[in-house]
Structure formats: C-alpha cells, structure tokens
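One chain comes next, on its own, written out as structure tokens in the form predicted on its own.
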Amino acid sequence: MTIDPKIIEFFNKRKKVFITTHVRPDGDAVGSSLALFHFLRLQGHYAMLSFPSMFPDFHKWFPGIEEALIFPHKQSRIKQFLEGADLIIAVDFNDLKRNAELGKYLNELNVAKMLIDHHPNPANGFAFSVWNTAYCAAGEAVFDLIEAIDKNALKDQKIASCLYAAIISDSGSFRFPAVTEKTFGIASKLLASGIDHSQIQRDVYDNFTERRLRFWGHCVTEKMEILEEFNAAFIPITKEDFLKFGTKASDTENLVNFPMSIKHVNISVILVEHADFIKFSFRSKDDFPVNELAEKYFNGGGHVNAAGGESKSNMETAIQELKDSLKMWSKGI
C-alpha cells in the first residue's frame, strides 16, 4: 500500500502522540501498536502507548510492553499527555467510541485521529489513514509505514520482534486465508533484522501455563457442543468455568480457532460470559461470512473468516439464538 505523503510529512518534525488499541487486546493489537510506539520513539517523537484494559499475562514478553500504561489504573497522567497532543493514533480497531471508556474519552477530543487497521467499514473522522482490508493484521499496516517513513528503523529488534509476532499472531502462523505474498515479503524483511522467529513463535503460541491448558481441555471435552447440520461447533464459558479453574476471559484467546481442527467444522464460535452480555467470537474456513452473520443476528462485525458480536440475553439463550441464526442463515432468512 502507498502511504499518503502527508503523512510522512506529518511525522518530519517532532510530535507529541498518543497510541491506542482495543479492549482485551490479542497478540496483533499488543504487537503492531508496540511496535509503532517503539518506532515513534526510536525517530524523537513523544509517544505514549495506552490500553484500555490489562493486557493478558502470556503477552508480558514482548519487548517494552511495561512501559505501556492501563487507563483505568492511569487516568490522571494519560489525560495529562493528551493535553497539547498532536496526534492519537487508532491500531487494529476503527471506531474509537467503541472502545470502552479510553475510547469514549478521545473520541470528544479535539486532536486529530489517525487509523492504522485493517476492519472493513471505519467510522468517520480520522485525519490521517493507513487502513487496506487486505492487510491480514494491523502489524502489515505499522510495517507499510515505518517502511515509508524510514525502513532503516526495521533493522531495530525490538521493532521487528512486535511486528513478526503481530503478524503471526493474526495469521494464524501464516494459515489464515487473508495470509498474501506480501505477508511472507514482510516476514522474510522482519527476519533479516536477526530476530529470533522460533523463539517468538514459543512466545506467542507456547506460552500456556497449566491452569489455562486444564481449562482449554474442559472447554473442549465438556463444553463443545457439534451442529454437524451445519458444520460448525461452539464452546459456552460460563462466570462459573472460569471460577472453577480460576481463569479469565483473556485466557480464551486463539481458543476459538481450536475446533476448527476438526475436518468437517467449517465454523467455530466461543460464548464468554460477561458480567452483563455474552460475548460471540466467530472463525471460519473458506469463504463462509461469519462477519456477515456477526452483523445481522448479533450486533457485530468483523472479517469474512473472523468476526465478533454479543447478546445481551443470558447463556442459555444466547446459545439458543446461535442455533436459530445458523438456522436461518442457512435458509437464507
């Protein structure tokens, strides 16, 4: 993708921005908003880098994720920054109102906004924009632009470790169909910085402690149930599963992606309950649009094989209007 020169114009003299991602952020959240607050720094800007919400703990490794700050543990000196901010920068989601209180918040304010994404259909009001849904993470999107900006800065490990991991993190380790021949052009660019491949993927994928593979194996072997109507399979997690083995909705993280190990599942969706909603993860094979169906039955969106939405009815319903929609997708109603 050709990055617009006003960006890069932007970006030639010092600037004061602020960098976020979404709520409950996955590998490529963590890594590409990482890895663009690592390059920002590395070119003399004051950059500050936020979540919304904590992080899960197997993501404590990447490189410099310490120095991000949590806004509900860090809202005085996070609101503080903004003050005289040049720049907020959205990574890996498009609609900052969404996301939660921190997004809420910046929405309203008076600083021009950036998006760095790859969802389809980003709300408006975004001054600056690298955003393809051909991108198969929002680490591609970071990697187009450090590259345009200065690709020297690629040579950095710390830069290039986030990207790879972002990267994998979304594609699956390179399985996913939204995976191009420029995925693999950007990794083989990422490894001749010297970065050590086998180990980040044990980081991003080895990384389970005992607690979490006990309660993936209960979620497997006691909660799963198989449609094989509609070759697909679903996963509920109630409050209580996650009490039982003293776990938390991070840990379903890649969970939903687990059923789709079997031949004839074509579509695999987890239920997590909240405190006030079930939240829907979906995935799919091929070409079936769970994005679509994320959107008409549960108030979401997303990719065509990856796509969220919630409910906000209780865990028995909430299955029930899983198989009623499946029903009636399939029916074309």
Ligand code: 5GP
The other form holds:
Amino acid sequence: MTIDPKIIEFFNKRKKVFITTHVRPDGDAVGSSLALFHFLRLQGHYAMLSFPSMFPDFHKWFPGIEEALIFPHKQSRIKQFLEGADLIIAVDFNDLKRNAELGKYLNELNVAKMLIDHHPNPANGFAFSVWNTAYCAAGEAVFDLIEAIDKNALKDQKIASCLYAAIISDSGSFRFPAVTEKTFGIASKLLASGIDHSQIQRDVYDNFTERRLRFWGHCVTEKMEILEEFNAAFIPITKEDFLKFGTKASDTENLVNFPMSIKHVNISVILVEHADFIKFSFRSKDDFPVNELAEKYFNGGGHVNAAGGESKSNMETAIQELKDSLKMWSKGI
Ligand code: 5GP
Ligand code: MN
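Beyond the form predicted on its own, can we have the form predicted in complex with this ligand?
To see the whole picture, the full complex is given below, headed by that same chain.
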C-alpha cells in the first residue's frame, strides 16, 4: 500500500509519539506495536509503548517487551508523557474508546491520532492511517510504513523479528486466506535481515507450559461439542476448568483453531468465562463471515474468518445463544 506522503513528512521532524495496541495483546498486537516502537526510537523520535492490559508470559521473548508500560500500573508516567505528545498511534485495533480504560482516556485527549490496522470498519477521528483489510496482520501495515520512511531500518534484527512474529501469529504461519504474494515478499525481505525464522516459530508456537497442553487436551476431550447440523464445533471453558489446571484465559489463545483440523468443521467457537461476561472467539473456513455473526448476535466483530464477541449471560445460556445464533443465521434471520 502506498503511504500517505503527509505521514512521511510528519515523521521528518523529531516527534513525541505514544503507541498502544488492543487489550489481551496477541502476537500480532505485540509484534507490530513493538516493531514500530523500536523503529521510531531508532529514527530519533521520543516514543512510549503501552499495553492496556498485561501480556502473557509466553510473549516475554519479544525483544524489548520489558520496555512496554502496562496501564493502569504506570498510569502517572503514561499521563505525564501524553502531556505535549504529538501523536497517539493505535496498532492492530480500530476504535480507541472500545479499548479498556487506557483507550477511553486516549480517546478524550486532544492529541492527533493515527491508525495502523487491518480490521474492518474503523472508528472516525484518525488524522493519519495505514489501514487495509487486505493486510493479513497489522505487522504488514507497520512493514509498509517503515519501508516507506526508511527501508534500511528493516535490517534491524529486533524490528525484523517482531514483524516476522506478528505476521506468523495472525496468519497461522502463512496458511490463512488473507496471506498474499505480498506477505511472502515481506517475509523474504525480513529474512534478508538475518533473523532466525525457525527460532521465531518456536518462540511463537513452542513456548508454553506443560499444564497448558494438558488443559488443551481436557478442552478437546472433555469439553468440545460438535454441532453436525452447522458443521460447527464449540468449546465452553469455565472458571472450574481453569482452576483444575492452574491456567488462565490467556492460555486459550489459539485453542479456537484446533477444532478446525476436523475435516467437516467449518466454524469453530470457544466460549471463555470471565468474571462478569463470556468471551466468544470465532473462526471459520471459506467465506462464512464470523465477524457478521459476532456483530449481529454477540456485540462483537473482527475479520471474515476470525472474530470475537461477548455475552453477559451465564455459560449455559451463552451456549444456547450460540446455538440459536447459528440456527437463525442458517435461516437468514
Ligand atoms: P480472537 O479470537 O483471536 O480473540 O480475535 C479474533 C479477531 O476478532 C481479532 O482480530 C479481534 O480483534 C477481533 N475481536 C475479538 N473480540 C472482539 C470484540 O469483542 N469486538 C470486536 N469488534 N472485535 C473482536
Ligand atoms: Mn491483527
């Protein structure tokens, strides 16, 4: 994608830039925001990176992640930095006000905002944007921005590793439909920096605890149900399941992709019990638009093949809501 020349011009002078990403940051959120943070610092800008909630331990390997400030723990430092900031950048999400306390706070500030993202239907009010739903990951958007400003920076191993991890995280290691010829072109340029791609795959996919794998086994063996009628599978995960295995909600990241390995399963859903709501994660094959299903019935959204939503009901009712939504969807209601 061509980058708006106004963006390039903006970064010609030293700027004070605040970068943030979505709650419960996944590999794309962490990798793309961190790559941007390293890049802006390398370019001599005064940059701060903040996550609106803590990241899970398995992301600790990301180079420089310890420099990210977690809101609200570092609230006063963050608020101080934002005084006189030139720009707030939202990476890998598209609506500040729907992004926990930090997002709401940023949304109210009278500071120019920039969007770097690949989700449909972004909110209004961004002065600059590097946005396209054709990007398979926000990491691709950050790559485009860096390449347009100073492509030499792509030789930096920290930047290249973070971008590579972002792209493999959101593309299931280059297997989802959003992957294009351009994605492989980007991967090729990142490898040219000398990064160890196989090590990064291990850091992203083989970096978990034994209890997490046993918990996944339990989820698949004991909890997964198949709805033959809809070619769908779902896994409801309760507080008791977490308690039994000593796991947390972050240990369910990617679990929703597992039932997709069943040949006839085209839709997969996990329902995760949080303190006062049930979080839904949806995945689909082909052109079944789980983002529309999530938006219509579960106050959510996302991409065609990967989306999320929530329900304030208890687990039993939430399961019924899911079944009803699939029934209504199939009838076009
Ligand atoms: P995941 O299942 O990995 O948490 O999320 C899949 C995709 O759906 C991500 O791109 C994420 O941003 C989006 N998503 C997840 N939950 C929600 C939600 O509650 N609302 C919206 N609009 N998007 C969501
Ligand atoms: Mn993403």
